[in-house]
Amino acid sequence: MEQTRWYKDRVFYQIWPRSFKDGDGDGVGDLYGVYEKLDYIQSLGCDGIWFSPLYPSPGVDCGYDISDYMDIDPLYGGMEAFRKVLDGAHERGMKVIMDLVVNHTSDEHEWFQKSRRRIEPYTDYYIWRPALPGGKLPNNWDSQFEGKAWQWDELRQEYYLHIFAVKQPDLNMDNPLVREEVKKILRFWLAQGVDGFREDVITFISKKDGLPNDYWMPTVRGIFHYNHGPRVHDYLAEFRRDALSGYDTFTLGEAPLVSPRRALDYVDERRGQLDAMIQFQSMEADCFMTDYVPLPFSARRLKRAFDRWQKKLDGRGWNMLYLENHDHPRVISRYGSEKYRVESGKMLACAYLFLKGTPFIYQGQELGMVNWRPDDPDLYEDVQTRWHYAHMLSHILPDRVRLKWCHRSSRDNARTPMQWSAEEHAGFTTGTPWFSVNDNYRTINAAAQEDDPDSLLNFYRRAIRLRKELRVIRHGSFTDHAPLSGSLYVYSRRLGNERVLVVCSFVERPVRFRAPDGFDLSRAELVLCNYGAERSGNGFITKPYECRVYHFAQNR
């Protein structure tokens, strides 16, 4: 029987600070602004926050190359601002989870200055390796971001190894001292009060033995190599049994490259070591494994995503929802359409929303904000769009096509500030913003929607409110009705004799839609449409962008 957590009837809105609301006016978002918006995220009917990192960083990946563990960074606020906010969504009802990073460090780590001058007991906190014969690498493997993934270390005149970026070497979660060190970081957040963990590229903890080179993979070589790695889930089993339990907590892992049935030997809930798992698999509907490899969108694509997910999950795990965060561009610039910028938005807002699993909105994403295109590639702050402008194919593309492509596939896109209002810098700072805000805030803005019933971010609040109304949405059964439309999402829940219907039209052109077998739509009621809820027999002809939700009552 599937187990009632606290986390399966919530809706998460994801904060990435730096971009969020500026409260002391120094340009950066903090956690002063996140305090004035509190009632703004409880009005849109979230009760859980996710952090992206607040803690002390060189900002190097903005806040995932973290220096010290265990504080706030002052440019947040620090600890006593950090508390005000959590005390501050306690009291509103909401959940607070945090991002806890530990398959790398800042190079500026107190551990790695040790390590690389071999000061014990930190000499094997990293994986360090010596130079093959002829000053070779210790292996073939890529980083994720920035070329290959061993740099040379002059001080300890030794290779490390760094997935991420440069300044980001990776742990060596193999020594039990390291293991001690994650457990003491879980420990002091949770005596904090917080209410669980969002876990950066958790898969990647474990590295296969020997290191050996990766002659299977083309690109990214070594992910299969240190992805699910031998001893991953014994150590993720050791941070449940050690810091975890006798506290009520939802841990989320970001697994790259995982199907549903691997998922489940992390997130099965007779067995496994976490609740659920960001998976990549519905961000891949417009490319190849990474948003820099672009294809054409295909909804089929997307929903057979989806529904894997549902289906496989059903019973056994649950399901974390989401369609934006920091690491990728604006949904409605790839899946929706701009020229349709509302109506798409509130269709892919139903598309996924009424889902079976836990739903995570992205800060802006209510709003409908789109891509960043700014003129001059000097302009990205992200590490790994700056290193693909400046290498990836520059021999053989044009400046401008490179600069398209970071248009299209930057995580900037997501990271630009906050559009709040028309007024200067989108209301996100009285002083000079740390990053370019995207010009079309003057008519995309919070503060222009907010009395607009037909706005997209009313449309998310009446969704959401339908959502936590209807337990058939959060708990029944899954069905998609029209797996083969590359045009229609069609998908039904179930509990007992209550049923949802939601139609979804992912292009332009009109489509005709009938009702499925068993689904008499005069015995339905319309709650929720992105057009006018005109009655229209048992079928019709699709507007762009389309969405119908159906509610079947148990006593119709």
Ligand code: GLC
The other form holds:
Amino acid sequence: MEQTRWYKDRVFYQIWPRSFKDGDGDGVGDLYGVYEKLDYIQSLGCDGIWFSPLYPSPGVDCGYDISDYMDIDPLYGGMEAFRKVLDGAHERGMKVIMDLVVNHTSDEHEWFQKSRRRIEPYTDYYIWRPALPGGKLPNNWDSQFEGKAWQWDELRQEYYLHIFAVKQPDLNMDNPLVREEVKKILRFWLAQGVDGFREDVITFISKKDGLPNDYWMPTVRGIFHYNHGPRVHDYLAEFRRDALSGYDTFTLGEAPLVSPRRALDYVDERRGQLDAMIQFQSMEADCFMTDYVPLPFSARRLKRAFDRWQKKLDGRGWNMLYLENHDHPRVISRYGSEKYRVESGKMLACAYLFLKGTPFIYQGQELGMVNWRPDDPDLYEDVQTRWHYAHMLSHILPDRVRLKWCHRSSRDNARTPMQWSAEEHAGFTTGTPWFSVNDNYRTINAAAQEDDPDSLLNFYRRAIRLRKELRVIRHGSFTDHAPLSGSLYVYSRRLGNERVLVVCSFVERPVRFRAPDGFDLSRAELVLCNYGAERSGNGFITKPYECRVYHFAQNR
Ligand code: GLC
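Show the other one: the form predicted in complex with alpha-D-glucopyranose (GLC), since we just had the form predicted alone.
To see the whole picture, the full complex is given below, headed by that same chain.
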């Protein structure tokens, strides 16, 4: 079927279901809650939804450990509630993409239970290895969440590979039967009417032959032996050919450690294995490779990441744009300022929403939700955070310091319940919430922002509307006018004579901005800003975290 690439004109909203909205009062977000909030999502201007996993799952990694791929967890309302949400979204002109998690399953999945008992045809569905002499592990790889990447199975008397949690065994994608299962899953959901997939750590699905030891990495050893592995492109091409090509879809691959050059191997439109990638470089402007190796924030690093992806993919592939998701702390707490929460939140929106690509907004980002800092480490739910707190440098760092570290780096920062109102539990549930609500909900919530024209929520609405109205923002070319500046991001978009100029200050202190050559601000319309803007010739002195968006129409 022809791929119309409808995703290029859309803005997506990511729902992390557990914490979005509880509709049945059991304290856990669900699809009844999503149904109630479809109009809210539409009111933002979003016309796409990405659902983090909704499938039955023991919940060790909050749904990324799946025990049945062809169903919806009863906790979320089951298949019936899903149908209603899917129809409701489609009636509102929204597309819906599902999370496809096929690098691993839950150890409670029937396939794994049969595989450990060597019941055919499941014996080789996972990556099993005997112990090396002396009971040693098959290789020196680390898991991303819980120590070593191998777990001994008493029943089968072998080790299995788990790149993530112990309860997330990796599938053996080299087994053609496993690939058939993946295609069945794809066809099943496409037949239900979903519009595409966000493919979880999809670049990990092909492991290097022989699973060699890793001598290079100080941590997450092994990653270069399973990321972008030898047959990943064959497998993606196979999924496209045998399952996806019958539908007009959007496929978005999550890709840790990927450069834009390498990304083209996946997203070059002539190859068409994936439509876009979730890259991590724009999430590394204040850390080294992972959120747990913090560095001071550098606007230059952020700009460099955006610019490289904008330029490299231009005309060949498509970008996915984001600043938050369920795997990273809140962006205002990272790249902005909690002191200037609203101002910097608006500026950050402008820093990415007007780039070329398909923007994603993560639940609560549009409200300016910020990091959550519990006093008690036991309140953390995330498997990675809990392991990190208990084990990382625990022999030298006192508890207090490790707790602070989690405050900055934990994924749970983004997973506290959505703050709908100043009512009890932030209006998220009428029951007891499954997870702590951030104390600041009385001031930061959707209800308080709904009718305030200057709220961040309404700023997001205006920004998205602008994207929708101006084709130049969706399809124009990109130029960074001040790549060396450590405080300002000044970029423009151009389509024919029409131009848009975006000015973002990443600092509190005043900075002198002068319009780039060829841009006469007196001929432009100021279409968006986070302070009232007085005219001052062809430049201005910035206020803290100021942003302005100028539109130069065709004939000006
Ligand atoms: C991806 C998901 C993350 C999950 C991991 C393992 O990175 O986004 O939430 O923990 O894969 O499935």
